[in-house]
Every structure is written in C-alpha cells, then in structure tokens.
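Take a look at this single chain, the form predicted on its own, given in structure tokens.
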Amino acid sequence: MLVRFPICAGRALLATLAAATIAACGGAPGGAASGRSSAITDIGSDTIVNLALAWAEAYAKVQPAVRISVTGGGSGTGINSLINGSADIANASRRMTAGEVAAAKEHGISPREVVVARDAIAVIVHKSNPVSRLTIEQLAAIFSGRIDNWSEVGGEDRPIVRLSREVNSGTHVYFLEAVLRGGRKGDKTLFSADTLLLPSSEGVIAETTDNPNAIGYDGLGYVTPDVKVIAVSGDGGKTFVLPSAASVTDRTYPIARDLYMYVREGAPPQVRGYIDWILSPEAQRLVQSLGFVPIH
C-alpha cells in the first residue's frame, strides 16, 4: 500500500523497512536534524501522507540535493518521532496535546506549528443507505452507541456497525472531541466498544463500499464514488451541509479542521526552506489537486 512505504523525492524505493529506506536516502533518523545532512525526515500522520508524498516528489525537482523521506502511520507516531529526534518534520491531523508539548521540551525540543492545509471529515455510508443527513448529535449516539438501528435516524431496520480509524490516528482524535464531545472539555464519552478500529483511510472507504450497514468517517481526499457522503448539520437540523473545499473554506461545515507540519525550533536551513515552499501557491496547487483545502 502507498501510505506504507517510505520513499525518496524523485524515486519511490521499494522497501518495507522505514529504517532502511531512510539510510538509502542519505541520513540517519535524525541526521538532518543535526544540520550534517541535506536529508529530510517526514513522519506521521495517514490524513497527510499522501499530500506530503506529492509535495517530496515535487520538491525533488526544485532542489534535488535534498532528499525527503516520508513515511505514515499516524499523527501520534509523528509527533513521538519528532520528540526522540528520529524525524524532522511530523504530519499531524490534529494539534499537539500540552502532554506531548511537555515531553518535546524535556528532550529540549520546541515545537513550531505550521498549518499547511485544511480538510473536512466527511461521514460516509454504503451507496444503497436512505439516509442522507444526520446532525452532530445523531453522529455522536450513533458512534457511542446510543443509537443502534438505522431505523432511529430515519433508515430501515437494520444494525449500524461502526467504523473509526486507530487511537493513534489525529483523525479518530480529531472525531472523538469535536463530534462525540461535542467540544466539551472533560467530557469522557468514548466510541462504542463494538467499533470497528481499521488501520487506515483506505480501509475506511472499502469496508462503507462493501457493507449496507456501515457508517464511517474520513478526510474528504479519501472519499470516493463508490461510498454516499451524508449532509452533517452544526445548528441542530436547521442546515445541513455537504463536506467541499467551499464548504470548509466558508465555515460552514461543521466537521473540519486544520492539518500541521511540526518541526522543532531552529531547524536546519533545508527543512525550514522545505516548510517555506509547502506554503508556496505553486505547493499549495497540490493541496486542491488531492482533494483537500489550500490554506490561501
């Protein structure tokens, strides 16, 4: 699978062995972060892969001494790559937490924010599901388990089989507090314990495609034709609105967030060059070729 191999700008490798593939690149985890290298290491999240895919294969061709490598396997594994220096730059869904802001700064790392593009969740189900809208608070009965027949938002009698992303997943943190938390703080509501964990955004979208009964959630870049997007509503069932790149840049659906870079404080000059670039209207055209939002 793409999101699960590493590669160089310029060169896909084929290995399984993120290890190996980042010593073929021409540094050590974290070599580039000691300024000896003109490697660059880029971990984390799957929301982003391959966006930061596209933008190493891209940069490859701007400044091809500076070889990239890019890897996935969630938000969380990242920001811990950035915290114990095996990575340059970490791909996150979802903001840091002040627990991992801390452990960066006992291992004298300060973590510097960059949002690099936007992206809705879209709520997905099977293509022959009647239901085509639900308000945050149906979603979050539904995803706790409060509701457990389609026939209670309007479908037909049939068990609803949950399916979320990974714990370490920024989008599956992402969904557990804005939509099953409602944004709350201290709220403790968790998803179902029948949930369905899948180990990735394309596992998402093929077990919606296969099962009449499924509901799911992914980056709006995922979503195929093969799924139907339902209508999420904010304000209670008074709009419901459809996930769009206008939708997002508008406010106006509900379900939608930024998506990061984080690198440390006093980066070396090729990462922060690279970082400056991501921001560049010509990296930024990529964005709204994968699907996502550009931030300008």
Contents of the next structure:
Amino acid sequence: MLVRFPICAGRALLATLAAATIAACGGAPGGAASGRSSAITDIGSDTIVNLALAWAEAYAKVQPAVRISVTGGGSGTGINSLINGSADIANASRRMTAGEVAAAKEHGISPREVVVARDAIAVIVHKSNPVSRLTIEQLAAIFSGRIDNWSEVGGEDRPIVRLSREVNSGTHVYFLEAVLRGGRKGDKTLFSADTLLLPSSEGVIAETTDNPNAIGYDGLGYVTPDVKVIAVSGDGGKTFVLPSAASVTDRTYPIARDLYMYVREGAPPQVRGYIDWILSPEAQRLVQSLGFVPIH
Amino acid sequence: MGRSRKPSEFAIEALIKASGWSAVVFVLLIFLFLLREGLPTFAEVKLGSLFGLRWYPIEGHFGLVPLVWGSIIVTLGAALIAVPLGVAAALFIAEVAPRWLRELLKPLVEVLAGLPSVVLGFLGVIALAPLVRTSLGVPTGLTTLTGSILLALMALPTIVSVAEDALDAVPKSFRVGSLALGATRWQTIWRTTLPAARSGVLTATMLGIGRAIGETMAVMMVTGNAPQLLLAPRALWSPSRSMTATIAAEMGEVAKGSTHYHVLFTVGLVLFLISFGVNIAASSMLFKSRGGGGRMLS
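Take the protein just shown as the form predicted on its own and give its structure as the form predicted together with the partner chain.
First the chain shown before, then all remaining chains and molecules of the complex.
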C-alpha cells in the first residue's frame, strides 16, 4: 500500500524487491560509467513518485550512463534529504517553507525551485453518494468539522467520514491552506480532530471505494474509476468544475497546484541536464499520460 | 579451584557474562539516547501544551493525551479479547486436548506469531474493516476495535504459549489430589490447576500486552489515525491514533533537531517507560513465585 520503497529506474516492476533492487542497481553490471558515479538520487513526494519513476525510466533511454534512483516518502522527506545532502533532487508537492530554506542555508545549500508539472486535487466520494457538487466553503466546513452529515449538503442522512493524507504530506498542507483556510493568511482553522489520517494515497482511495460515508481528496493521477469525483466551485456556487488537465490549464478548477523539484545551486552537470530534459516537450508528454498537467 | 581453570573456560565464561551484560547496556544506551533527543522538548514546548488535547504538530499543537489514550484504549481492547481467549486456549491445550491434538495445536498457534504484522494489517483493511463497519453500523470500519482485534491476534501466541507452559508445570499430584477428593475434571481445572499456575498466566498476560502496546504497522493501517479523545466505550468503535503509529508516520518527515523531532522522541520515551513498566510488572510476578514461569522465554 505504501509507495515508500526505494525503486531503481527501469526496474519499477521489481518494486517489491526494493532492497535487493537498489543493491543491484548500485553495482549494476554493464553500467557505462566507470569509476566516477553518475547516479542521481531523487527523493520526495508520494504524489510525484510515479511521475518521477516514469521520467527516470524514459531518461535511461536518453542517457544510459546516468542512473536515477527514485524514492517516495513525502515532500518533507525529500526536502530534508536535500538539506542533509542525501538527495540530489527533492520532489515536493508544496513549496519549501521559510524554515526549511533557512535550514538548507545553514547546511551550505541554496535550493533552486523548478516547477515540473501541475496537479489537480480531486475531491472524491463513494459511487453511491448522490452529492456531485460542492463549493470550497462547503468543503472547508466539512473538513473542519462544522458539517457532520451528508444531508446538510444535499445528500442522504449519513454521517460524514473525513479522509485525509498524513500531516507530513504536501497534499495535506496544500488542502489545509487552499481549502480549509481559503488561502487566508493568519487563519488558524485546522482539520477536525476526527479526520482519518491515512498513510497513503491508495489508503484514501480504498476507504472511499468501500465506504458510502467517506469523503477524501487525492491527486488526480491517483483517482480510479471506483470512486466518484466531485465538481468544485471556487466562486461561491456560480460555476462547478470537474478536475481535468484542461480545467487546470485554463485555471478554472480551483484546487490545483504546482509540483516542484528542488535541486541545490551548483549541482553536478548530470543533475542539471536531467532537470533540463524534464522541462522538454518530450518529458512533459509523460506528465499528461499519468494524469498530471504539463507546465506548457 | 581458580588455579585449575583452563584459559578457554575463563574466556567462555567472560563471553557469556559479557553477552548477559550487553543486553543491560543496550537498554540503558537506548534510554539515554531517547532522553538526549527527547528532553529538549520540555524547554521548547510548554508543559501545559504537552498535556493538551490536540495533536497537530505542523501547527505547533503537541498534545500527547490523545496519543497516549489511543494506545491505551487499543491495547485494552486487545487484552479484553486476547486474554480470555488465550487462557482458554491454553487450558484446552494443556488440560483437555489429547496428546496428538496438543502436538498439532501448539505449533499452529505459534505460526500466528510468525505472520508479519503488515500482512495482518492488509487483511484488516481489506476484510475486517468493512466487516466491522457493516456489522456494527458505525460510520467507518477503520476503528480502534479493528486495531484491537488484529492486536489480539498478535498477542494470542505469546499468551497461549506462556500460559500453557505455566499450566504444564503444575505438579501432577495437585490434579490427582483434587480428583481424589471428588472434584470433577472442570472443578479441578478451574479451582486447582489454574490458581496454581496463576503467576505464570499473569506473566503471559503481561507479555501479551507488552507485545500489543508496541505494535505499529497493523495499528497504523486500520485504526484510522485520528488523534481524538473520546470516552471509553465510544472510543472503541471510533478511529484513534496510537503513539507507535504517530512515530512511524511522522518520523521520516521531521527535520532533525526541530521541535517536532524532539516531541516525537518524547512520545518514544513515554512508550519506552510504559513498556518498561509492563515488563517490570511481568517479571516481578515471575519472581514472586517460581511456579511455572521459569520457561517464560520458551
């Protein structure tokens, strides 16, 4: 369930053998690079991990000499790994905080931010749920605990079960700031204490698929046909928009965000080369095929 | 005597002594490390905030009470299920079952101990949680009770095997004497054998609870991880968050040396003290009476 295994580029199918795989990659026979290592370590957001894997696999064909190992774990994990020098690239589904930038500076690292894709956060419910549209204000009321029953938003008389990712997830932080607090600085609204904090995106999907009371949110790339996607209104109920690549690009879907890769200034040339390739049209086509939104 | 000892004998003796003491040293070192990383909490977070009712670390809410309560309630639930079941199973295996069945049941129970907790957790999410939700009619199946049932499954092998050893160690003369006085078989089991093995059975219970309170993976997967404080009966069929799950879920994320990092070590410290207490209680029971508990580590 957890996408937290270190996975080597080109060997995603062996994800379950992660430990063995990473060892095999380290000393991969036939690796073109001899002597000096040209391995890139890419750690971070679970939202981005599948995309990062797809990129790493495709890049293995472009630059066979460069090996890229991709690991999930959450945006905070990636950023911390960048700060303490154990990662070349940090994947993050949120921006670095001022505190994290300061910590990086303390370690002699000045992080460079690159927007690599965009992502819509889909609000999902059980298939049988008659509710199909909600405003941002209603979502805020639901997740902060002011609305407790589906009948208050036009559904059946059922208790609402709120699902969220863990607090360390970039998606959680984004949802808190963009939806619960409506982007207002200084707003201290929190998730209701009875919100279920599930350790993975798949956990949120599984419980929503199964439980008719549930409401959750997840990156659009994770949403399966087993759940129902809610149309969201960011203008108080005048227009309701479903998340899609088109509605993210034309900025009509209100809960969308940028996805980032952070590298340090003065990173080795192969890291810079990889980032440049990620921004190329060729790499951005992969973004679309995985349910994310390309940057151009 | 001392002069006649061979050097090899001396070396072996020293080695065994060193291994014995190393366990003590390791526990002490772990404790000191927890103290070193956890104590800064008390300088950084107000004591009142630590006793607060809200755990939301990214916004500076460090209330430990819901976490401690979550751990306690999920463990109590597990004990309520596992202890009667475990003791009954031990009684059956030791006193009632014929020899061939006994040889079959003991290893089978121990297979349960070998199941990785993530497998049980997965079964919990896929099968048990939906069952709990539909049969109890609660809003979600990811509840404390679901966690308790899984934990009970994990604590059972310990309880059965230790309690069975304790029962087995009760001298045969007790049973024979009881039967000779005209007691039925059931009366003998319930009024003679079980009380005679009491300290061993209590030890089994404590060890089972000790196993349950430290379990992480399965609990994290099925309890819903909502840090809320609810009164006892209702808390059982609502989601809750345990200390172990909190550490597991958040440790990978925190910046080393941050307040959140220190608080997580404080949670670890509390957990350490609780399991230390449980183990002390278990071994003090063990030493109080030598009957039956001697094979505690079998």
